[in-house]
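One chain follows as structure tokens, the form predicted on its own.
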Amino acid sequence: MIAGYGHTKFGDLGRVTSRELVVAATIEALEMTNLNRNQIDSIYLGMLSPDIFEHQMHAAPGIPDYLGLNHTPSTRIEAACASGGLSVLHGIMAVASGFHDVVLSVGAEKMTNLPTSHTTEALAMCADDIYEVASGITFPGAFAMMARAHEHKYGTNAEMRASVAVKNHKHALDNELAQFRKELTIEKAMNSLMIADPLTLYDCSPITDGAAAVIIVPWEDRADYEGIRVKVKSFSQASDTMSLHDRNDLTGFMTTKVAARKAFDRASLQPKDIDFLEVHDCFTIAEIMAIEDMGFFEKGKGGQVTLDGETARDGHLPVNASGGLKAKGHPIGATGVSQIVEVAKQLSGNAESRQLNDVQYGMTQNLGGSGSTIVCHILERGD
């Protein structure tokens, strides 16, 4: 279970280590709970690239160094923009296994360090290097061209992604810790910068500093922990070539589908089960194609039901109440575990103003590269 978490603000946050923000959202997670950090078993850090970010290789040792856990075991989890979900698959794994009963899974990236053109390079090297990366697609392009394909098919269009935004943005008022907490309108979603035809800046999730936490212990010795009692319900993991022209379709991710259907078959649940949704928004189709493959709206019609408020915190299905990748902000590594973090904020009555009503199971849907990864939770609330 998730007994604790922790979160930073999310955003440029200057002069500051992945070390430092890692830290500050570790203890925050154990000031949850009757735990001491010498209780941690082990560590598992979800980081995407500190060699590139901070010039800094071999980062996992570096966790239990700032917290004063010397000897303690450290294991970095890199898997594009899912290494913070496979970082708490992997600690789930631990803890359920019997191995660890205090496992600490963590996820922070530091990216504002460079210029966008640097921090644009380095992302793109989760792409397949061979085939799309050496003839200049960026994940702008490679998500355009799914836009393109989405629009093609489905009819789904510029306003039904312009909506995902705004209504993303209008979740991120209520956050705190988000990047943007600011309104934003169909139109100037819609005629702002072009990034990759058809995706304008509003399309896409942001540059963003930040880390988050969670400390998972067995569900069966929930009595001898204080602080939250979020139940892990299953969870889940898929892969997919690395190179969209392997593919035989752009319009979704065959892993979502695979990663979602494996996490419902485990969880003994179906999608009309779900209470809300934190999927992962890089860009504005991304939310389409998620609730679309995840199995809660018929293929083609996510960008319809969004224009119609239906994923709104006062929908049918609540989709990124935290404000998502696109207005909380995208740190590569921690955004997984944060995904993780409001989800367990809901369940536990603990997200304040944006807090919904008498919700039972929240999901997790993280993506990383093109959809190469994804990574499924699906997590209860507990008693």
Contents of the next structure:
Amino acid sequence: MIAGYGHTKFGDLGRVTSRELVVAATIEALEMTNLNRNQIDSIYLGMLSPDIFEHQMHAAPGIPDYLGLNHTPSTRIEAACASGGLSVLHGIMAVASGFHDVVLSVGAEKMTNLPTSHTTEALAMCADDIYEVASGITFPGAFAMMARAHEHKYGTNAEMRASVAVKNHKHALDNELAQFRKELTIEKAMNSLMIADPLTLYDCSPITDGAAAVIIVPWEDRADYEGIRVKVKSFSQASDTMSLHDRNDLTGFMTTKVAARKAFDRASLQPKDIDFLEVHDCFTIAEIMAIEDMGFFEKGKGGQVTLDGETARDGHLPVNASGGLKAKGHPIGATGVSQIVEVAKQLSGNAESRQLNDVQYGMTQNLGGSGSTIVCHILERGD
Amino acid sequence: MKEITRVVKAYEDAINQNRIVGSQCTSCQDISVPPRPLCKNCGSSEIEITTIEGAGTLLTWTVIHIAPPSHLERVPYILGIVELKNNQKLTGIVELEEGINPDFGMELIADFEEGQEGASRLRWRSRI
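So that was the form predicted on its own. Now I'd like the form predicted in complex with its partner chain, please.
Complete assembly follows, chain above in first position.
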């Protein structure tokens, strides 16, 4: 179960290292519980690229180092933008196996040190270097090609995509940790700078610094722990081809379908049982495809239902009440952990002004590369 | 010791010679472009490198306005996914003559840009 969480402010945080961000998120998480840092058995650090962003390889031991822990094992997990979700998944597996009792899964990224074109280049390295990067692909470009294919097949237009951004910006107004806390209009989103046609600036998540942490302990021992009680119902992971062009369908992610199905099966739940979602809206079209591929809406209807408000905080299936990657920010390694933090906040009744009513199950979908890695989790409100 | 099947080198060498190659499974005959060390249909490691016709149709595309440093001087450029005749696909820059716009199903032929190496050489142009 999740016993505690911590989350820094997301945004351009200036001169600070990812290690310092991790310490802040971890101390906050520990302080929710009756645990002290010396009780952490193992650390899983989700991080895309301390090497490129901070000129620091071997970042994992830097975490116990700065936490003042002697010899605690620490492992960095890299799965592009799914690094954080995968660090949580491995933390859960370590506890579920019985090998560890107290695990820290933490994600972080310090991205704002580099000029934008260099950050774009670094992120593009998550695509297939031989066949995609050499051809001049960017991540906005990859998702733009999917957006065009989705529009061609299902009629998902710029207004529908913009409605994802408008919704998530509105949600972020109630999240004091979000990078952007300003309302957005459909017109402004549609008329913003073209990044990769048809995706404009407001179709894209930003470049962000930040960290998020969770403390994972055995559900069976819950009586021993103070803090929150959010049960891990299930987790899942799936992989697909490195290159987008090797997929049969360019209007969605088979990995999302496979991972979501596994998560539902392992939890003995169905989409109708889930009360709210945090999904990987690195681009507006990605949220539309996610809510379709996870099985919540018919394929091709994701844009229209978003425009109709069905996925707003007051809709029948709230999606990204936190503001999502789009408005909360997307510090790559932190993102998947941040999704878990948001679900844990909602399920423990700690989401303050954005608290959703009567929620029992929340689900996350964290995406790496052009959907080459997907990680899903289903969490349940504890007693 | 198992011999290393160098499919990437085969692809890059071929592109440098203005050809596109794939791998063909010697047992089930399935073709993969780009080439793969194991047949993606039957898993066999018995593959042969085979030349593929450099022609296909445009499945989807974008126009890149914000590019990485390696492509900054090219913006804006069209990047597309091209479906080859054997249902295999490749990503590449599409260069169209003035006045011609990209379209779904547009027929394209492969071209190769001098001064580039490996996969970066591949360009797609409209069939005139």
